[in-house]
Partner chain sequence: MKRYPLTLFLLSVALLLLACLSLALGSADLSLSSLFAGLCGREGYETERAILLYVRLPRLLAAMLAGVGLSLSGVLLQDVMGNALAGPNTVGLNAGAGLFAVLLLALAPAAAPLLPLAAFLGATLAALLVLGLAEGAGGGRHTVILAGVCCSALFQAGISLLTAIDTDLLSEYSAFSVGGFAGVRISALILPAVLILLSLLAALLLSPRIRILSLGDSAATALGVRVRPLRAVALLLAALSAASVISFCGLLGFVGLLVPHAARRLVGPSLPRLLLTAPLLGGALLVAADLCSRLLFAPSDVPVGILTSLLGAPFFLFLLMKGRSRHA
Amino acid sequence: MRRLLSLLLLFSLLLLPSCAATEPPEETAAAPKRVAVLFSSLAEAWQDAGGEVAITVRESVERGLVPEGTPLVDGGAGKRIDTERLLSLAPDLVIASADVPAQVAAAELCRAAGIKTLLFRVDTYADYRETLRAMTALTGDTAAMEALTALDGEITALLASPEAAAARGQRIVFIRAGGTAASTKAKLPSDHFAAAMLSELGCRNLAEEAPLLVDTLSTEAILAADPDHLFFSLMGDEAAARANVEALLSRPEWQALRAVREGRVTILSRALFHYKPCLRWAEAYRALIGIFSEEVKE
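Put the chain from that sequence into structure form on its own, the form predicted together with its partner chain.
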């Protein structure tokens, strides 16, 4: 009977509009004790805010955020949540990503079951800052609040620094690369937080100049535009993606690009740019600024 009810609730949830941005936390008498976090970047943010993760997804274990043996509700990155297991683990708070439909559905189900839920969307540093503020308001961790304030100050100073000016006006192409040529595509700032960071630094993403970016920029358009810098973000198997990028850059048409010939190609480090950098966000900005300011020195 309970299973049928859960299925009916899930079905009706498909007809509802998806939840959007950050939701303000409900006031609670005490900080939640048994917290399920369905996304590894949010698990890291929750820990940054002084919280403990009791239930999560496999990716959080693989990233070393939680120990092996932590109860899991998905064997991957949280794109498919075992809602039955989640409910059976009886969390008192569920934190989920508003970007993942399965997590939105799981959160709604938990809410319907009387479990407090929070949905967050972290696409940029500003989103992370608001997320962390909301989380520290729940945990009451003053050290975490101070760390956030310090991070905010550091990033503000970095963005206003003379070195950051080197990035302004630079014409770039930001490419997400998988293991095959077909899965290698130019992306917009809205598609990846690193591309958003580059836009924030004043770079001109050539994909934004397309009236409508359908799938990807054509190779022809990239060749004709001859951008100042190419950025690659690797996805999937890192070795395969890296080999694919190297094979791509060695092709005659890509060798015709000044950026390739002159070494202005950056494969972004996964440590800082694959997952959200969280408290290392200043380090990520510094890395990007460093790329442009070094070019200026040369």
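The structure displayed is predicted, hence computed values, not measured ones. Throughout, rigid core stands for the largest set of C-alpha atoms superposing within 1.5 Å between the two forms. Numbering follows the first chain given and starts at 1. Compared with the form predicted alone:
- Once both forms are overlaid on the rigid core, the distance between the two CA positions of residue 170 between these two forms is under 2 angstroms.
- After superposition on the rigid core, displacement of the C-alpha of residue 199 between these two forms stays below 2 Å.
Based on the form predicted together with its partner chain presented above, generate the structure block for the form predicted alone.
No partner chains or extra molecules come along with it, only the chain itself.
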């Protein structure tokens, strides 16, 4: 239902006269020149598509995507957009995430003000591919489309490889960990792109069978499920999140889990599995496949 509502919202924005998608770029000169991107992963995707980011959020600077001094409309990851400043900076295109309410609201406000807007949700590689296609339709970057074609082939080969078969049937719990217990939750494949990738590889996400894992990260439910493997993605302050995971795993009840006893606990790379991997999506698949194939060798 959430994806359906998001798609309806996206289409409603795209079909309005102020939206970029209603004005196909017939020539490169017509491409937008002053683009505001309200989410760092989308800023990376826009750059993958050959675009330049003129206005963004602080996280884009922290990740090295844009230089210091780039006009900012949020001091963090884009959860609180300064819409007054955004409008005053006069972008000719606003790109935002359909997953972040503040960005959806900012996009609606900009559209009402006559500014072209695009909302994207990127939960899977297929979503990223379609996002990049839409962006290159504006930039006209043929090199980006060639890179995407190569990436399609690489990922198809990885998913069909003998090494990938080692992941099939593995019973996993995927946990997104913050700096506190309250911010640490198990995630379904529909809630996190890395959990979706593990599902695509054939893993069995136990949170789909035990709602308590999603709602409260119930220790009792995890002990009852006794997964083959635990995966953690770190959010927020990385050091605090990592310390929280270490404290969690040190508890006697967690030490009793077979995955912990056998060392089958993975804290995923932040670069590949917190932020969207964009053109590194094949590298992200390869990293997950490598975890399971190495376990087979042990």
